[in-house]
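The chain that follows stands alone, in the form predicted alone, written as structure tokens.
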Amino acid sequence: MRTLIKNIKELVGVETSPKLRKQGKEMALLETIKDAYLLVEDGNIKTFGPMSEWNGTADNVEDAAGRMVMPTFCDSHTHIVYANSREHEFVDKIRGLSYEEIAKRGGGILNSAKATAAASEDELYDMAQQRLEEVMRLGTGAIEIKSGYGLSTESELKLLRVIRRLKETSPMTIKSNFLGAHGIPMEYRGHQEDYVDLVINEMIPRVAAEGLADFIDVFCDQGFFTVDDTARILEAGIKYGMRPKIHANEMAISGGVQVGVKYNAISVDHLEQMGDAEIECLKGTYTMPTILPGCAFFLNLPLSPARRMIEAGLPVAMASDYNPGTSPSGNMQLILSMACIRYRLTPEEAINATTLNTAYAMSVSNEVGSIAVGKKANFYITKPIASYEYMPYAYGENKVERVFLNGKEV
């Protein structure tokens, strides 16, 4: 089956020369063709070019007439299987009291995992879904979703075993992450090294035996799991074929970074609290800076150094961290807007960040995150809209119209 999109107003994201990620400068470069057609075959890129050079066939033709094509957002970082809304949360936050405070008392995390324990799995698949379409129709394409609000065996599993009914039923090309190192029980508190324990001798043996996860995380910080907490867990993930990802240095400069890098970590996530020691570890290693730009805006948390990362030659990534307590959205065309508002990224690096690097971030860059031969047809058709600067200008209004994942309409 050949499809093709013709006259393209600009086909954003191209790659002749494909790359698993864009770096320092690189990450200011976009390549488009203007006036030009799309050819989807089998549901991958088949080719494209300028609208002049076309002398095909296809068997269905979609017409962009003038419109925008961009490569759909990849978003690396949520946590959209959960079972109940925390608003009384934000409402405490408004009033004064830090996540540190709440999550001390049986709230944030643990609160989710009380929720999430008196769920079935049919419930927590179906809010899952809904979140899942809410955010495709926005425009993402690929997304990983963590566990981490089970915290005890059997919800973990329940979770991870959501997620793997996503994988089998959705469009969307979805990893998933054992996170089981979220956070720590209560009946835990004061002896966290036990409840580490069970990570580790149960819960990861488990997960593996079902092969239920592609990657194993970890919330290295201030008041949650120690570096020498998180270099446990990642060894026994790692021996059970999970690559690490980190939490880290969301609430203080944890070490978080430096032990993802000693553990080939794919990529170090939040990094609101960064120092020039962490910046200059990640230089030269194949680890991905992920920066959650809708979390430090909903918790008021500093901004991680984005301009100072990019100019020192590392790539950046920018993940939405969908999750009912500390970022309740997974549009990423609001991520764009923030990386250029916020983080002071030119529209070409936000757009890099929230696709191609997110994509790496996810170890799917190779399958996604830009338009080039092979990779799947997973783009967006913009409405009408004079430029991609307008993406990340427009802050409050959807400029998606149709959006293709694997070659066809969804």
Contents of the next structure:
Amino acid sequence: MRTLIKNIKELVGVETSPKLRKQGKEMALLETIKDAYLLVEDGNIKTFGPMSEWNGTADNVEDAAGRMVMPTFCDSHTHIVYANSREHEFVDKIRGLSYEEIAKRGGGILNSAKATAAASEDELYDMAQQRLEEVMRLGTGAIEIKSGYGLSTESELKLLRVIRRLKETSPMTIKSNFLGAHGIPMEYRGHQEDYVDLVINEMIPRVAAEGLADFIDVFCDQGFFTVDDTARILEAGIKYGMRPKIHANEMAISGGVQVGVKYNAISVDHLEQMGDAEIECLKGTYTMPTILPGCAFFLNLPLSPARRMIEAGLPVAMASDYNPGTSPSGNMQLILSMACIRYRLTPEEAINATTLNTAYAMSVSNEVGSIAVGKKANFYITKPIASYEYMPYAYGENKVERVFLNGKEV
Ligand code: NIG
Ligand code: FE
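Got the form predicted alone; any chance of the form predicted together with N-(iminomethyl)-L-glutamic acid (NIG) too?
Then the entire complex follows, led off by the chain already shown.
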């Protein structure tokens, strides 16, 4: 089955020699072809080029006149399996309470965990499926989903089974991340090492026995899990083949970046608090620094020093952090805009940060994240727009008209 997309005003995010990620100055490089065609065969990208060079046949032809074709977003950090929204805490924050204060009194993650524990697997699946559908229509083609609103063995397994069902039923590329160490349940306050023991001795082996997690995560931050807790949990996960991918430096310079790098994390995420030592420590590593602009926006946190990181030669990825407490939106078009507006990335850097580099941060940049021969045909056709710079510029507007995953319109 061959599908031709013809008359593309500009085909964006092309790679003639594909890379697994882009770092430093490379982040500004974004190949495009004006007046282009794209040929899909059996779900993968077969070839592309200028319209003037097209001569062939296809079973199905789509006309993209006046429109951009771009690789779908990869969202490498989300928590979309949860039961309840948390707008009451949102109002508490407006009135002056901090995220940490709310967490301390048993709100926040524990609030979500309570409602999520009470929901059935089917209910959680239906809610998460709707969220997935919504972000797919906005142009996301690959997504990482964490557990972490369970915080008991049975409840964490329930969340991970929901993610497994989403993998089986969605056309999106999905990776699962076991985040048992997301919050400290009330009954473990004052002796959190016992909860860490539970994660290590009971949860990880059971998660592994059912093959439920691609990655392992820890919320390594002030008021949550310590560097020592994190190291113990990562070591246990690694033994079962789960690659670390962790939360670090949201509230404070926590040592999270260093412990992530030490255990060869595929990514360290948040990074609102970054010193020179953290930037230095990421140099020459396989770890993708991942910024979550929606969380910093929603909580009014300091902005991660994206430009400094790029100037230091590092790669930077940007993901949504879609979750009920700190970023109740998975709209990657908005993340693309924030990348430019708030973090001063150029449109080219911002596109790389939300496609190829986030694909790397979830270990799928060999199959998605750009328009390259042999990769999955995951792309969107925009509404009629004048240039790709319009994508980040017109924030708040949905610029995506049609989404194709594995070569099929969804
Ligand atoms: O990535 N920082 C930790 N976890 C989530 C927030 C979870 C919540 O508040 O429900 C985050 O921001
Ligand atoms: Fe998160």
